[in-house]
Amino acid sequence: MLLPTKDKEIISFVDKFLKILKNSKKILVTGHKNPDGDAIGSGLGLYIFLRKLFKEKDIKIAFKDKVPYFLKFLPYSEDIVSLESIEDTFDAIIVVDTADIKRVGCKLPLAKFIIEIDHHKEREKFGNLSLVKSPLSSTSELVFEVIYLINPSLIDTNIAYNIYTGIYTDTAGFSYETVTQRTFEIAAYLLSKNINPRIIFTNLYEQNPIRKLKLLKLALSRIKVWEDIKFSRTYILLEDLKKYKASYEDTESFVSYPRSLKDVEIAAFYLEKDFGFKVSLRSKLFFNVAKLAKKFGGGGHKHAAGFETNIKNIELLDNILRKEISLSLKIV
């Protein structure tokens, strides 16, 4: 039997959280723009749970950007609407997996309370009530601890699919140091709710449209390596997306390919945007890419982070990153 967490901070948060929710008629769940598996998984897991817990309340879930095709298999993902389309005022807005209010991507609707649930270490607090635990595998694991404390009997197959997927994707298949014995105990509990891990894997990694593979061919051809600093990068341009009628979600996981190279520790993937580039950073073992991203106004985790820049020249971006990595390596 899985015992509830004894973490005093989580227990204290749950008491305050429930008081706010019980006095709220309209509740919104949201998270960061370009939502990934953890944002969607933790958000939907919480949304489904709250709908079961408070059947009489008006509860919505919204993100600025649409659900990526590889996450549309998740139960209740069809309930997610555009955050920019919402004009309501809420009693409480719960923001998951978001380290900075700007990461939501647009202005939040008006609300009496803003509640944060997150696992990012590098962050800017913005809520009236916050639960931030770092290091932790994922926001999905943290949401699980919260809802398991409140009412474990309400955790069904639909919730389990979302929470398990969030944990799985944010740990690269349970491969990061943030994975603990507790993480696996939670995963085992979720598996007991009749979820099929093969269905999750197949939807995440084996439903690719042909346009994604054509983009990947381009990205692989553009890989460049700097052996002296164990750094590699690749990129995709707006004209590439237009050519193949693709979108940002089709470039998911492209950063993993330069990281997979032998003797590479740090990898980057540049995705061109109207303003410049969105840069995804990854590391293998020792390098903290969250600290690197923070230097450019971004953030994330030790092995997975990112930032946005208005630099539009790839060679210039290469040079700036190489310089910062070289400086960091001297003090690592």
The other form holds:
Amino acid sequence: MLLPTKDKEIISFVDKFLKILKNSKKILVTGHKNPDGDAIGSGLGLYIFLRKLFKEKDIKIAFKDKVPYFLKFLPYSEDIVSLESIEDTFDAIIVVDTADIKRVGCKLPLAKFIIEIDHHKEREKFGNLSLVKSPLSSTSELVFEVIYLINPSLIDTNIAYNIYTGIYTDTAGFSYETVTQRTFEIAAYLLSKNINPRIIFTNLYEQNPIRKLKLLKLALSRIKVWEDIKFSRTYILLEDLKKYKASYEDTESFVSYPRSLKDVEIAAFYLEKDFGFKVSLRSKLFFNVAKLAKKFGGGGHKHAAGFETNIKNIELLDNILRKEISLSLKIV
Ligand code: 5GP
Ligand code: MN
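Counterpart to the form predicted alone, namely the form predicted in complex with guanosine-5'-monophosphate:
Zooming out: every chain and molecule, the one shown earlier first.
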């Protein structure tokens, strides 16, 4: 038997959360742009739960960008609509996994209440009601604690698939220090709801279109390593995406290849955008990439972070990152 959380912040949040939702007719669930497994998993887990809890209410789920192909297996993902196409106003909007309102990627519809549920340490509060727990494996783990407190009997296979996938992807397969005994207890509970971890893994990582491997070949050929600062990076350009008729979702997890190198601690993947580059940062053991990302106006977690820059020159980006990494290494 899994006991509900005794965390006072979560308990007091749930109280206020339910009061707001009971008085709301129209509710929207959303999260950050280019949504990942945690944003979609926590969002859908909450959405399915709320629809079961409040059958009479009008509840929607939307993100700025579409669901990447490797998350389309998630139950109810077909309910996700484009946030930009929404013209309604809402009584309550719940924003998951989003450290900063800008990360939503477009304007939020008007709402009486904006509620945040998130696990980022560094963030800019933007809601009227917030539940933020850090360090915690994922927003999905936090959403689980919330819905398990409210009504565990509503947690079904569909919700379990979403929450498990969110935890799994945000911890790179239960491999970060944010994974606790409680995380595994929750995962075990979710498995008791009849989910199949093989189906999850194969959908996430074994549905690659061939264009993705062609892009990966390019990215691997461009890996550069600076041994003195244990830094490695690679990149993909817009012209590469065009050549293979690919999009940003086809570069998911490319940053893990430079990180996988022996003696590399910090890895970066630069994805060219029309404004410059989206930079994904990862670290292996001790380096805090969230702090590095913050220097460039981005954010994230100790081992996974990112930022966007209007620098358009790879060499310049290399040099600026190398300089910042060198400085941080001296401080450590
Ligand atoms: P990814 O490299 O997979 O896009 O992002 C890894 C993590 O870094 C995300 O979970 C998110 O927390 C953070 N992140 C990525 N890009 C940005 C960004 O542009 N701004 C901020 N604040 N965080 C980001
Ligand atoms: Mn997350």
